[in-house]
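Below sits a lone chain in structure tokens, taken as the form predicted alone.
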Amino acid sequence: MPGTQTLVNDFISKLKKRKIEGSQATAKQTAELLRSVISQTRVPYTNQAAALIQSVKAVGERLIAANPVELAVGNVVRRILHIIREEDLSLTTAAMAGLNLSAVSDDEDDADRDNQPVLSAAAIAAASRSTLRPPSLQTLLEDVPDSAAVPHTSSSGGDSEGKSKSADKSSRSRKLKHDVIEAVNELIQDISTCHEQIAEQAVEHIHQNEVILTLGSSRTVLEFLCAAKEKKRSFRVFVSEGAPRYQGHLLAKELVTRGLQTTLITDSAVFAMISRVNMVIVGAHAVMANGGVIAPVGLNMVALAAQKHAVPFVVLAGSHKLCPLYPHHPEVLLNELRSPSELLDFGEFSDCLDFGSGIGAPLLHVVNPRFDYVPPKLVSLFITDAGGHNPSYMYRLIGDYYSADDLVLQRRATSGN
């Protein structure tokens, strides 16, 4: 079985090269890679988190830089960080309870209870806070003197305490790490399933004799309108062609052969077509914690279309999707440029982009932008695999997957470099 780091570079190389389509396999292979350098990293015995924290952020920030439009990748590397953070604080506070109820249960006389300290309700009411919040869970534990941690018990039993309390880390250590793998696998498992999660919802949102605008392909937007279909939903479907790719010829294949109604346009026949339309059902890339959305290109055309003639823009996505920063911070690279070949052939158009010429620069650029971003006002409603949501309270859905801590993780080159 070949060993983490080879596993770590060989995924980085397939991200390098883009050779991984699409944003639910890019999740679900960077949540197995970072599963797989979880159960391989060795934690000590005191500040256990702190090292699964520190392993998953070095191999995270490698991810990240390996291919930054993909922002999946540092959703789910978030993710697992979010989840280290929570599985810790659960045994802390676990732990925590345990000695105030062993505190408070002992049958001993006034005197000794007074001697022995006992853990205040404010004090377990601050472990069990969200994580989202300062102060940290290191922080609080530091703040926890060493006499609460520890009962005080005679000299005569210091030895069975010692052993007793090297079990319980060593314990605690291994359970730490597998109460964390088994939320990794049930990431994973979301990440597998969301497209069903997500089509079960369908038949609450698209009605009889509806008329569906979609752009481009997305397996999303295949599944929710046949899942419709199957609830015995009777309605057309406008599929936008999404050039200079084309996927929409591609969806609109599949939705046929599945039994929908489906009608071919061009892209440039949208703001013609739309009035005839009840609602655009669109897939996304990435969804800000602003309720922006990077989307395939056109699709900001769409939502200009849908806004003037008051039609609702919807938008699946995945929680894979939700990405906690904004589009204006700097870890964000909101689009690529893909290859010119997909727009004209260079047979044809050679003595336009001739570099030999002697004129200098060539006198025609070709510019192919993969991604559009559709402001939060021009959306209507987000589905995602935990129900609908307004744009305005995705920021809070996002902030249940993510903690404070960990939206900055890549380091800045220094000034030397």
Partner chain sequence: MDTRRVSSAVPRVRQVGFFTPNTPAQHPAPTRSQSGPPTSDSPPLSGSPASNSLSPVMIPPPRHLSDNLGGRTSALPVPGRGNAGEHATVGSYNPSESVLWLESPPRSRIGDAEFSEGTESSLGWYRRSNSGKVASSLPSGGFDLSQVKQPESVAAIEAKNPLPEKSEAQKEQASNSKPLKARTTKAERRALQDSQRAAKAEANKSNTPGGGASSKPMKQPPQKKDGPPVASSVAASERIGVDRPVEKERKKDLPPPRMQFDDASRVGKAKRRSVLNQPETRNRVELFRHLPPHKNGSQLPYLESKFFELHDMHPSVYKVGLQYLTGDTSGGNARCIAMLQAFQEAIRDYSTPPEKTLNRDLTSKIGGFVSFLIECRPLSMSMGNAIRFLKSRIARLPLTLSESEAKAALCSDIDRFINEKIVLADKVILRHAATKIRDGDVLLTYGSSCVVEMILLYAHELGKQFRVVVVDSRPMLEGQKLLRRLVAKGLSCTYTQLNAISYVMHEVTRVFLGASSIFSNGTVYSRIGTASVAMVAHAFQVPVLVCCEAYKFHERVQLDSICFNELGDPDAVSKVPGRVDVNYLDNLTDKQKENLQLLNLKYDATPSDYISVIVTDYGMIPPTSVPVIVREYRKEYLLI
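The structure above corresponds to the form predicted alone; please provide the structure of the form predicted in complex with its partner chain.
Next comes a single chain, given without company.
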């Protein structure tokens, strides 16, 4: 336990100091941290899932509070909570199914009609399963849990698993933790390979002689473009430099190293050039449930320009960037201001910027926000590792990854304390 405590504290201080750059790295490290938290949590015999959820939540709340703007942390915490719930559910279901199966096998010899106790057990199993699997058309039609159908489906589903589990009840606690850790490992794997999965779709979207514009730098975009390049598509890329961080220079360098025809432009030239661009492909910081995008600063301008010229605005986002929250006033509340030194030379303007020396407020304020909010109506398409989606579909996609109980992590934290 002390081991994880120090790990958590380390990570929190890193988050607070904004030492970790990029949502992918943050997501991965969060997942790894939570994995070790889970593995070190001592679970009681009963209600293990609740215990796991509680410990993950406790750590997760602190992580989110450390950097509320980095939505990937919250996303991963919620994903892991969801994983725990699902694993728990599937274990319970499997157990139920196992019971049911044994009961059926026992009763089979006596009489087929007399399956009243079996039916109740089967009904419970069916009810629990129905959350995982859509009800079959037959059950919907007949409006009663079909006694024959349920055992069959369950046996086809987690039959062997369930049998082994029900056979060895003492291993169930370890089994849950083990399953959760397995699933978290899968999640980490997913996060680290999301670029490849997104890049695989590149050829479907980039054709020959395309002109593509992007702003700033995103690894996803880089991989996406390079994947298309590797498939022998030749196209041109306009890279807007993305002041004040000038990550576009980095992206341009990477692209020319890989042999892509690249033109570096200033951010101010985006409007001038966009009329000759076929597609805008950008990365995102986070994707909200309404389909809005929290993106590097400047992208709202690009999106508006793209809309004006009817240029498709495509956002690439790994699934760890999908945030189940709906934004409220995201330009301000989900933003952070960086140092003015990136815009103005302190030496030259120190006299006007100084709060201490002057009388009252200084004459000069410098605003250097980090993110922009792009409303869903400006986005043409999201490409995630689960395929391409409309902005209006994002809420549904998010439903696959998160359970509704976990959406509000922080409010519970405040009410609990």
